[in-house]
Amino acid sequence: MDRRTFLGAMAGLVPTAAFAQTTTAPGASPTGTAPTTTASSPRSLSIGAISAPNSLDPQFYQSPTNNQTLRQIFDPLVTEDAEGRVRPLLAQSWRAVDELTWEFKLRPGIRFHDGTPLTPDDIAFTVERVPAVPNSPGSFVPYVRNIAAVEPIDATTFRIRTKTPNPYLDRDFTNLYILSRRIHAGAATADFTAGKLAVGTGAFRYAGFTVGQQIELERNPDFWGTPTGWNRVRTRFIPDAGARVAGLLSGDLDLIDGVPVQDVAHLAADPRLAIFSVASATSVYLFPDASRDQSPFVTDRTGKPLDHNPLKDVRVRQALSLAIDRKGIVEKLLLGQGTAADPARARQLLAEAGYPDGFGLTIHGPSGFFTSDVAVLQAVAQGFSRIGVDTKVETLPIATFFSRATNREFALFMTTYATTNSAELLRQVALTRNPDTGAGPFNRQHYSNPKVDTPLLEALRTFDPERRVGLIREALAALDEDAGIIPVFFPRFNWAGRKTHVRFIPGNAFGHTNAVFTEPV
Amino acid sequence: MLAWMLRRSFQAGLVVLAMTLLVFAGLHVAGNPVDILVPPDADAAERARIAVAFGLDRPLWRQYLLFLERAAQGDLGRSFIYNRPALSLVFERLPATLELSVLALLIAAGSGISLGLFAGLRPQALLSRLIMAGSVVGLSLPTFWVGLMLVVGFSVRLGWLPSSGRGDTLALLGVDWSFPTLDGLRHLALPAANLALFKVALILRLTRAGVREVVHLDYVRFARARGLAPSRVVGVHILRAIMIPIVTVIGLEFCSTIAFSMVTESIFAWPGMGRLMIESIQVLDRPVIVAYLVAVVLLFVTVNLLADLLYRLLDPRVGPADAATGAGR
């Protein structure tokens, strides 16, 4: 996938409509589970997952691992599908009444695992509890900070008032799992993790959790949607890729996630197994230092530090982008599709910028952060070297990499951002930093471009969907033209499972692994 | 004796203090946990809140003094990740590591000493030569490779034993253990064998060397000449004389198995302390790293102490002075 398709795809993922999002899907099975066996047949599933949740409190830590695990026990109001669209779940419909008011309608008759009915007041409680969870290593507060009030209207209807206009309010609720005031008032994080209060509305009930080891779930027969076809699900947390693959091959596990790229082919060839795959919402990108007059790790070809920063020149950044063999990276390293680099045009741009002989550069990236990350960075460096930019690669464990990137210690580094909403990527990564307002929290290179900021800030408060998409496209185009960040590719997520036992249907583009996205064969 | 033990404790205290200082400084240089923990959709205010919640907004020396103050009251801090006391997290993982280490050590001591005795008493036998050749292989193969081969052989190809995890556990004294259940034992087999392999080789070579040395000494020959049963000569006279270096090695190996079985625990997804440590280092969860290392230092000190006491039982010639200097590593 080349740069233009990348940005095009990103723009295509801009949520379609806020006012128009009153969609209801009455017949849709919201969990994606359509059991092919009767409830009485004993069916159990054993999953091997790469990472382990640190708690069962759905408001303790906003991380993919916690969210994917707890999605089995709890439900959010709305959810994102694999294409990034917001879909109904506990809420069957919703609309923005005006720019500061949203109205949601709950599906009637929903009950928590202990029989407690779900009421609009529970949504108010859920929102209230978020900032009250102590010592969270990353909380859900950014989603609710802008909420002024949650006002119940009747037994299933409520309104949410926001302090400032937020056209993405429904999207903000996709990760907020709904708790019950009656069950969870005063609950501590430990009460959830101990299982006592791991009581939600989800398709599965808590049946046991050992931190860092495994979680066991059992079927919720009174589930409000189509009950799952599994009677029991055990997810074991196995960080080592070899151990997961061995577990699958030896029959200990039915389904594994994070299949190593080099194993995909031979697992797919195994007649007992199937590979399940989805395009991810994670973009791998390079972030050049385009703002400082001098940058570390930039030298001339003899290795002497340069007194100016070539990355400040848009032509140099464009040349670097053109030098990346995205097709090679995707095909050779990651088994997929892409388009070719244009080294001739890249060299020409470098010459125009005053670097006919290139310069020296050390680029940085994480190791062990995503699939083949080191190899990808090396391939990028080869592309740079081919156009005369003498490039060295330094990879670091994430424990030190992100701190150093945040401290602006790199001239150019590689990292990822996962979202289906391009406005969020722009807001978090490319928007000009402002310590007073807290804007641009992940703009680690202090990139600043008014042609990106102006349409983006406008889009973030625009409710008219068409106008908003137009503004976001404008901001993306400005970022692309300026090569402020240089996209490399979208990695794919792979699962492998026993064909005769389980089918995996990726429910979103974030690579979440859980039993809600599976069905028995 | 008492003075000696007090001196030992004082030394241990100094080691712990130096270690915590190193960990604080080292992790501070390595990076900021907030950068790893913070969710990608967080805003700047949320970042700041996380730093404050973990006390990371204060200067490092203040953080360290605060740690010392709390440590003096027995509180080593709460894990950034789990929001639970770090020490209890470590101790929660201890049983899994403990049963794995004990089983590995039992295998190693049992087979290592008996194979070593055989090889030492009959050095010319074909089997002895095979044992010695095998021990070289055992010493030189890397643990992770042997572990992978065990998984491929016994789990994937033969399907005899499970490849990972703890299996069924049984609660004894409020703690879950794998060894009392058959399924748990099956899960223990491969990782324990993997951990034991190197130690078997080590102990059998030590035993053999010891036996070769003492078997020609006068007292053994006199014992034989007195007409004592061969089993008594070997079991009492020879074995007792060669046990001191073996006990030292077993003690040290026991500690290092508990503290550093990360590789085996990773390969077999064994949820022990080693895996907790690796995971904590990856996300710079300082309280857990510190608690873990404090526990490990104390463990080493205690086991060395026990080994010293054991010397006395084995060899009455070892007195307090020798124990303090000779074995005071």
The other form holds:
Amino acid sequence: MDRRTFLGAMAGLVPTAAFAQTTTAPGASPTGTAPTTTASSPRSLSIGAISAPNSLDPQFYQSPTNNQTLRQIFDPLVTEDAEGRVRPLLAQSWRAVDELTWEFKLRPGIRFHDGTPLTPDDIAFTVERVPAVPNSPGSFVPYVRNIAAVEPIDATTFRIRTKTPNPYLDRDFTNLYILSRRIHAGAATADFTAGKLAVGTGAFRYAGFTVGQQIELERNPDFWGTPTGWNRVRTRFIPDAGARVAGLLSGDLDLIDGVPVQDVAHLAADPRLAIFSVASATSVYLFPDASRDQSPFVTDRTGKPLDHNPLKDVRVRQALSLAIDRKGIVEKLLLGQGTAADPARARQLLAEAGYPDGFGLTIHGPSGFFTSDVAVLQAVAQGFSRIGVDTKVETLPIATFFSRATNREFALFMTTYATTNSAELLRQVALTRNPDTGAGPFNRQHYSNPKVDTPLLEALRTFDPERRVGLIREALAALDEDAGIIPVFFPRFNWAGRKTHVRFIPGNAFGHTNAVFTEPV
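Let's compare: the form predicted together with the partner chain is above, so bring in the form predicted alone.
Partners and other molecules have been left off, which leaves just the chain.
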């Protein structure tokens, strides 16, 4: 799959529903696809996960790792299923009353872990707190910036009024874990991470957390939804793939994520084990520094820093994209565990841009963020080197990498973004960054393109689904033409578990690893 097809696939993810009402019976499955407990009594579960959350504050950092961990303790109003449809959770129904007003109804009788009842005022508090969280490396502000007011109607009903039309407001709330004004007013991020205020409405309660090492949870006996079959859950954060596999084979771990692609076949053949797999809505992409006149880690072929940043030239960015052997990465390096995204044309573009002899470049990426991440980055570098861009690779621990990327210390880096909604990808990653409005929180390279912004901003306030899809496709086409981001592939997520102990049901396209999506055997 080339980059145009890749972005076309993203365009196909645009939801088309508007003014829809969604309902489910009280007590129904909290995910829309969650498992039903089959064990006769609660049991313990031990998970080995590739990456660790950096905080237990559900509003501190919008990252897959944080979100998947916190989903066990906290709940959002609504959630997405594997097909990207918005499903009930704390809210049992909702509707758009008009283009500036949405109405939600909470399930009755929901309580936080300490017994505090959930009320519409807690939704108002959750929205109010988001912009007040300091030092967020990935803010949730875009989801609440357009909200003018949250107005309680009765004990379970409230209305949300927006400043401008927002056809994605229900989908925005899939990303916001609900807090309690009574419990969390004045809470600091450190209070959550220390466990003092890690109090939600979720299926599990906090039982211990060691940053970077493990989290322990215990069953919430008063959970509002389908009871979990696990009495206690321990998740250990093990970035080394070999150590995760060894822990599974020894019986020390019941379930692992990030199964190395080379191990999938032989683990699947082990009669003690099962492989659980799902195609993802996560896109792996490269983000070039297309805005600065000079960029770090860009040199001539002798290692001397260049006076002018070649990545500002669209022809160079297009050449780099053409140099990526996407088919080879997916079929050979990943052994088919993904969906793939003309060296001669690439060299021609470099020459046209004034770099017939190429240049030097260091590309950066995280280590232990997703399966084979380092190997993928090395394969990308090999493709660049084949067209004359002498490329080095530097990988970093996750926390260090994202901190430096946010500080704009890289010329080009590899990362991921997970969404079933292409408008969300554009809004978070490609929209011109604006701290005052919360636009582009993950636009770490400060990319800016009016041809992307104009149709995107119009789409974000357009309720007519057909027109909205057309505007999103226009924005995606502009991003593709400009090679503002360079897509590589969609990964496939694989887990392995002890067949007689656990069944893992992914339940979504984001690859979340947690006990919510498991059941005892």
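By rigid core we mean the largest C-alpha set that fits within 1.5 Å across both forms. Since the model is a prediction, treat every value here as computed from it, not as a measurement. Residue numbers count along the first chain shown, from 1.
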| query | finding |
| --- | --- |
| Rigid-part rotation between the two forms - which of Glu218, Phe297, Leu322, Ala279 lies at its hinge | Ala279 |
| Degrees turned by the smaller rigid body between the two forms, as judged from C-alpha superposition | 27 |
| Rigid-core-fitted C-alpha displacement of Pro465 between the two forms (angstrom) | 4.0 |
| Cα displacement of Leu306 between the two forms, once the rigid core is superposed (Å) | 17.5 |
| Per-residue Cα shift, Leu476, between the two forms [Å; core superposed] | 6.7 |
